[in-house]
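Take a look at this single chain in structure tokens; it is the form predicted on its own.
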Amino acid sequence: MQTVLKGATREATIDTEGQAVIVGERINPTGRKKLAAALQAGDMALVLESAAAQVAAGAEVLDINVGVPGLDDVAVLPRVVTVVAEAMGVPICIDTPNPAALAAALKVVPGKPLVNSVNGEEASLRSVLPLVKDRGAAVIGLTMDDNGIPMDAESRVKVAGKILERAAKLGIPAADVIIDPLVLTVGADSRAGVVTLATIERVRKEFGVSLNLGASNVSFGLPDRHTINQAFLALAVGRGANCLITDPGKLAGIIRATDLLLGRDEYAARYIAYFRALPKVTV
């Protein structure tokens, strides 16, 4: 199954039988104050900086989250959107809560985007899912609803079923929503991993469809984080996971491994091109 993401001038294709896509994350405000101060200035060259690095370092998309406290999103989101997508070219993930602010966002990006994110939440799935079909996005479906997140896979794989039948009744083909089968921290439920993992696996069973996912809350709290998320997301690909929203500065090189030993990756070709696209480092 394919999901053909499109930006002003390049394409990505999330595909279940092919290597994983990563959405670079780093256009995202939380816990970095620099960019939170630059885009209350409205100051775009941080953000543009980001997205530079993020698509040099092997990010195929670009997730957008101005989420500052007292920002004007609805304002302040659309144009992000529009400098990103026009210097850049790659597709954009939309990523904000606000309904309102997905919709202007929405009006002005190019291509087809992804929207991050939909839920199992009855009031997320009338505010959002009607957005995803008029405008022909595609869109994430995160494994939790009015009850909060699923300790266990079956629960979490039933949310999966729920938004995939909901975006079916409206015209939203599976091929267009990608489900994220959620991680949390080890450090409080040395169990959470295994969930996410079991979740991914029957999620791909059952459904067939693209699996997302975010995997730093999996080290949350606990000591050399890296090293864990590499971890983490080696794991999760095996499973099925083929859409990874991450840091490509730091993970792009254990996703590219992974994909390689997967036999997703002949003769090492884009393994290879990826060290050679690293910037040289001269003693």
Given for the second form:
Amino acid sequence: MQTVLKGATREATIDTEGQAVIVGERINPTGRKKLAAALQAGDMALVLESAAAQVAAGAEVLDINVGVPGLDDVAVLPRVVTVVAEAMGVPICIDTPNPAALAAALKVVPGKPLVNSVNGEEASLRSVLPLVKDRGAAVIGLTMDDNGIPMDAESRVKVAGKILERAAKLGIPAADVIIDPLVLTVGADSRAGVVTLATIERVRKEFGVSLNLGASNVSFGLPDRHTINQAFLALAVGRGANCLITDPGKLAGIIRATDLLLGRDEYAARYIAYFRALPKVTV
Ligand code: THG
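Please show me the structure of the same protein in the form predicted in complex with ligand THG, now that we have looked at it in the form predicted on its own.
Then the entire complex follows, led off by the chain already shown.
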């Protein structure tokens, strides 16, 4: 099953049988004070530097999140989306919990974007899915609902099924719905990783759809987060995660290595090309 995201000049194919697609996570002010200040001031230089560095490091899609408290996201999100989409040409992943900001961004984004995200809550399904349908976008479906993130795989699979059903009712094909099983930190609950891995396996088996993961939560609060993130990404891609919201400057290597080990990289061409093109710095 596959969906082809489109940017101003480039495309990205998210394919359950293909190589994992990296969605660059760094245009996000969480933990980045300078970026938060730049977004507040309307200064796009740092955003554009981050965008270029991530694409150079292997991002095929760029996630854009402008979640700064007090910031007018209905005005700022479409502006950042426009600037990044035009400068980089890659498809955009619009990351916002605010349906008004999402609607504004969908009006200006070129091509076929990825909407991040809908979840199993009634209010989310009702506000987000019609926007996705009208724009012909693809959407990430988070396996959480009005009761929060379920602690077991079976309940998360149920939420995934509900999202897929509601999308289908509106005429959004399953190929355009990418399920995100979510991961909590293994620092608080050592079973958090296996619940997510089991959800990936079961969602893929039951529904055959693509799976997204933002892996860095898994290591929160623990030392040497990078090692845990790398191990988790390899396991998750091995189970069927094929769309990864992550920092390609740090994690593209493990993702390309995993694709190679899974027999999806003939002559190791992509793995080798990744190292040849490696940028020296990450912004
Ligand atoms: N699923 C979906 N969308 C998501 C997530 C997910 N969007 C947001 C998040 N999770 C993924 N994006 C980020 C962005 C930044 C960081 C983690 C996940 C991060 N930032 C560093 C910090 O906070 O310490 C700071 C950045 C730096 O300077 O290095 O970790 O799960 N669908």
